[in-house]
Each structure stands twice: as C-alpha cells, then as structure tokens.
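Read the single chain below, which is given as structure tokens and is the form predicted on its own.
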Amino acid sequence: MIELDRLTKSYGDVVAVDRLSLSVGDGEFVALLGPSGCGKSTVLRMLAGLLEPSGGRVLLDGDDITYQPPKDRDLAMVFQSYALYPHLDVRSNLEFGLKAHHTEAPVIAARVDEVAGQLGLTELLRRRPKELSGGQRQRVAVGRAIARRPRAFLMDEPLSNLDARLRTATRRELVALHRQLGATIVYVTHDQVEAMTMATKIVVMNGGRIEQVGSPLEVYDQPASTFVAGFLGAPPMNLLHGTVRSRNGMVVIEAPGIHVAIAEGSTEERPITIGVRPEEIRVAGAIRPGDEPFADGIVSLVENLGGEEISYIEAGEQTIAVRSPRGAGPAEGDHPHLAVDPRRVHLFDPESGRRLRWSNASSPATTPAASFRPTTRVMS
C-alpha cells in the first residue's frame, strides 16, 4: 500500500505539486492522468526517490520512505525511453536488477526464463536492443521490472513511443499481467484511453493538484469539475453556458437555442454551466422514451470517424457536438431538433467549475429541488 501525505514539490516560486494526498491500495492499478505540466511525472519521481519532496511524506506499507534512496525502496520503475543497456542482450538486461540485488544464479536463471515466457521474449534473449522493435523493447523494459518482483511498479508513460497498433496490443498485455501478478501499479499517462482501459482507479490531476479520484466509469459519468468533464471523452463533454430558472412549475435551463426542463419544482435564477456527453444527445428519429427537447441549431460540420460521425451544431453562440452511428446523424446545413434525457445533464458552477448537486436529492430528474450546492473535492 502506498500513501502520499500532503506531498509537495516547489522550484523556487513555482509549485509543481501542491500538498497532494493519495492512497493506493495493495494490488490496485492506479493511473495518474492529466495534461502535460500537471505534476503527474513529478509525483512518480518523488515516489521512486528520484526527486526529493519540498514537503509531505511518502509511505510504503506504513513505513516512511520519503528520504530513502531509490535502491532501498524495492520499487521498479519503467521509463518512457525504455532505458535498456544497449551493449547487453535481452537476457542480460533482464538479469541486471537481480544481479544488483545479489540474487543467486539459479534463481536469476529461473526468473528470467519465467518472465521471458510470460512476455513472449524467449526467442529474443540473445538479441541486443538495437535488433528489437519498439514493442519488443518495451516488453523487455517491463520484464526487467517484473523479474525483480518488487513491492510495486511505477510506469512513466511507457507506451507513448509506440505506434497505435502496438499501444493497443501492449495495453492488453499490461492488463493481463496486472491480473496475473496482482501487483500494485502506479501508471502516469496523458492518454485517457490508456487510463480508461487499464486502470482500476484514475487520479485526474490539474495544476499540481488532484481534481478527482475514482473508477474509470465514475470519473467519466460523474465528473467532479468542468476540467474533468472537458478532459475526458473524444470529443469531450459539451459544456454550455445558460441560466437556470423556474418556469410553469419546472426547473429549466435556457440559453439562445437551448431550452431543457430538468425537474419539477422551483429554484432561484442564476447562471449555470450544463454538461452533456455527445453520445447522450439524440436527433430526430433517435429519440428515446424519457428524452426532453434540448436545443435547435444548424449543422456546421460533420466528421466521419468510420463507424461513427460527429456533428457540430451551432445553437446561438455555442457549439454542440453530437456523436451518432454513421448515417444516423444530421447532414451539414440541416436544422435538427435535439433531445436529451434530463438525468444525463450535468450541472456545474460557472465560477468555480465544481459539480453542482440538488440540495435535497441525489437525482434532479426524480425529486423537486430548491437550490444547488457544489460537491466537495474528492481526494481519495
């Protein structure tokens, strides 16, 4: 189990990581996800002992390892650049960490053969890194870490140098390996597909702080802020500015070209940001029971993605993205009527960006409400 307690890293006046607290349970696959410069790699390097924190603590199974040297932490690091020894063959690269820890020769031979079999490297043991493909080099880097049998694995964007096909294949291999070993993995990435498909828990970071922690489905379906909503998804969630008010016994949200009733009841009038995933918006012919009128506009662009298409619809001064099966969406120049299930409408405070909830109910579609309150920041 790994615990980060108010971990901080500053470079002069620049705070790269700001009092970050996080718990990683034994056997979890945790992805640190965020844009470049958000502090995720800095966190990983402090955890590995490659950077000294400016404040806070790092605990491993309850032991304070904040200032322990990397060699004493029993954590295996897999780097983006593979970091293989070019003058050594695959077998020697796999053996290196074991020899450094003075492991007995028969144990080294058995572990290397086992790892090579797991990762499909048996036929490559006598090759040097320059004779391997990118995917093979990455498997060697992972295998070198596995052979040590460390207490946890730290991975810093290990797939970013691979092409799309190899990334997909290697993702599957890492997921299968995690299930087989039951190991604790902390994985840094800016690729939301990697995080969504591989991790058991995602930590979304922004500006050196945690925006949200949760399972892949939790952070996608219940984003804690407009940052999370706008970062996850391709295209990301539509974030539209409007006004919430009471009208004819209903709580409605209105903006030029947009009008959606989200519940019975009344509320004070105030600005609001609404979020709707592109795949949750329906066009004429695809309306489902429970959907309510949402918006009208003109289609300015349609992107063909093969099996799907993304339509961009201008509603007033705002643009709404709609994801549809190919051939089921509107064409450029059309004026479609859009509808959405009110339960799929997310509400955010326009100033703080934090998610809003009803003050007296968990679901705005089923219970009247008098006001909205921001959710608290989720830290673990």
Ligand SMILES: Nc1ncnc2c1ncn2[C@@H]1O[C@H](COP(=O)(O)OP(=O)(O)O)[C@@H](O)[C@H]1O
The other form holds:
Amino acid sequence: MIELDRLTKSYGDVVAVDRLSLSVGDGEFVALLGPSGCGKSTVLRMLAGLLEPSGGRVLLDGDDITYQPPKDRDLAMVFQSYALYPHLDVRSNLEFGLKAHHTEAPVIAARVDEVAGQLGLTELLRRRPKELSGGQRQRVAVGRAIARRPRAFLMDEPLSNLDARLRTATRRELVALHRQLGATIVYVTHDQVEAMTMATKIVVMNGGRIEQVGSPLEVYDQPASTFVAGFLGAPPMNLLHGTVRSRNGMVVIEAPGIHVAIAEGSTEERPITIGVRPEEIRVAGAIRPGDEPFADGIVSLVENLGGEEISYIEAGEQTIAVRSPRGAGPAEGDHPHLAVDPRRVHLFDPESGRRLRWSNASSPATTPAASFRPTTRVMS
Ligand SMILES: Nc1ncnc2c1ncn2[C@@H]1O[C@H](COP(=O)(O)OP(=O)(O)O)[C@@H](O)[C@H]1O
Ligand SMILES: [Mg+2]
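In place of the form predicted on its own, output the structure of the form predicted together with the named molecule.
Below: every chain and molecule of the assembly, starting with the one above.
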C-alpha cells in the first residue's frame, strides 16, 4: 500500500506537484491521467525515489520512505523508453535486477524462465534488444520488472512508443498480468483510453493537483469538473454555455439554439455550463431540405467511424457533437431535433468549472440545482 501525503515538488517558481495526497491500495491498478506537463512523471519519480520532494511524504506499507534511495524501495519502474541494456541478450536483461539484488543463481534461472513463459519471451531469450520489435522490447522491460517481484510497479507511459495495434494488444496483456500477479500498479498516462480500460482507479490530474479520483465509470459518469468532463471520452463531453432560469414552473437552460428543461421547480437566473455526452444525445427526427425549418441546429460535418458516426451540429454559436450508430445519425445539412434525458445533463459552475449537481442522489450536491427534480423533457 502506497500513501502520498501532501507531496510537493517545486522548480523555482514552478510548482510541478502541489500538495498531492493519494492512497493506493494493495493490488490496485491506479492510473495517473492528465495532459502533458500536469506533473504525472514528477509524482512517479518521487515515488520511485529518483527525485527528492520539496515537501510532503511517501509511505510504503506505513513506513516513511520519502528519503530512502530507490534501490531500497523494492519498487520496479517501467519507462516509455525501454531502457534495456543493448549489449545484453534478453535473458541477461531479465536477470539484471535480480543479480543486482544478490539473488541466488538457480532462483534467478527459474524466475527468468517463468517470466519469459508468462510474457511469451521464451523463444527470444538469446536475442539482443536490437533484434526485437518495439512490442517485444517493451515486454522485456515489463518482464525485467516482474522478475524482481517488487512490492509495486511504477509505469510511465510504457505504451506510448508502440503503434496503435500493438498498444491495444499490450493493454490487454497488462490487464491480464495485473490480474494474474495481483500486483499494485501505478501507471502514468495522458491517454484516457488506457486509463479507462486498464485501471481500477483513475486519478485525474491538472496543474500539479488532483481534479478527481474514482473508478473509471465514476470519473466518466460523474465528472467533478469541466476539466475532467472534457478530458474523458472521444469526442469528449459537450460543454455548452447558457443561462439557467425559471420558466412556467420549470428550470430551464437556454442559449441561442439550445433550450433544455431539466427539472420542475424554480431557480435564480445565472450563467451556467451544461455538459452532455455525445452518446447521450438522441436525434428525434431529421428534417431534410424543403421541410419546415424549425430546429435550432444544422449539421456541419459527419465523421464516419465505420461502426458509428459523429455529427457536429451548429446550435447558435456553439457546436454539439452527437454520436450515433452507423446510419442512425443525421446527414450534413440536416436540421435535426436533439433530445436528451435530463438526468444525463451535467451542470457546472462556469467560473470554477466545478460540478453543480450530482445525479447520484447520495453524492454531495451544491445549489442552485440541488433541489431540482428531473423531468423527462428535451433539448431541442
Ligand atoms: N527538471 C525540471 N526543471 C524545471 N521544471 C521541470 C523539471 N521537470 C519537470 N518540470 C516541470 O514540471 C511540470 C510537470 O512535469 P512532468 O511531471 O514531467 O509532467 P507530465 O509527466 O505530466 O507530462 C512541467 O511544467 C515541467 O515543465
Ligand atoms: Mg511525463
């Protein structure tokens, strides 16, 4: 179990990591997810002992290891660049960490054979790194980490040098490995798909701080901020600006081209940001040229992804992405009606970007939307 307690790293005036606290349970696969420069690698390097924190503590199974040298931490690091020894063959690369820890020769041989078997490297043990593909090299790098049986694995964008197909395959391998070994993994990535598909817990970071911690689905379904909402999903959640106000006993959100009744009740009028996932928007009917033009948006572009299509609809000055099964979406130039389940509408404070309403009733809620009861009406 790993605990980070107000961990901080500054470079002069730049605070790369800002009082970050996080606990990683035994056997968890935790993804640190965020854009480039948000401090992910800095966190991981402090955890590994490769970088001295400016403040805060790192605890491993309750022991303070903040200033312990890396070799005493029993944590294995896997980097984006494989960092294999080019002059050594695969077997020697796999043995390396074990030899450095003075493990006995028969134990080393048995463990290398086991790891090679697990990772499909048995046939490659005599090859040098330059005789391997990128995927095979990455597997050797992972194997070297596994062979040591560390207390936890720290991985920094280990798949980002692989091509798309290999990345998908290696993703599955890592998930299988995590299940098989029951290992604790802290995994740094800027790729939301990697985080969503592999992690048991996602830590979304922004500017050296944590935006949200949760299971992949919690983070996807209940984003705590517009930052999180806009970071997950492809295309990400639509974030639209409008005004919330009361109209005929309903709470509505309005903007040019947008009118959503989200609940019965009343509210103070104020600016608001609404979020709707592209797959939650339904096209209730498509109006063709020559029909009565009464919809508020026009489809400016349709992207066909093979199995599904993404339509971009210009509503007032804002663009709404809609995701539909193949053939079910509107065509370019259409003026469609859009509908949405109001319970799927997320509300955010436009200034802070923080979530205003939690559709999960047991979650904390803040005003003004806290007292809204969802209705079944539309966005058009
Ligand atoms: N050695 C350094 N000197 C000064 N600034 C650094 C140094 N290393 C990282 N930074 C800064 O710290 C921030 C976080 O960097 P990093 O942890 O590498 O981000 P990430 O891994 O999320 O892309 C960035 O703004 C980066 O420019
Ligand atoms: Mg990095």
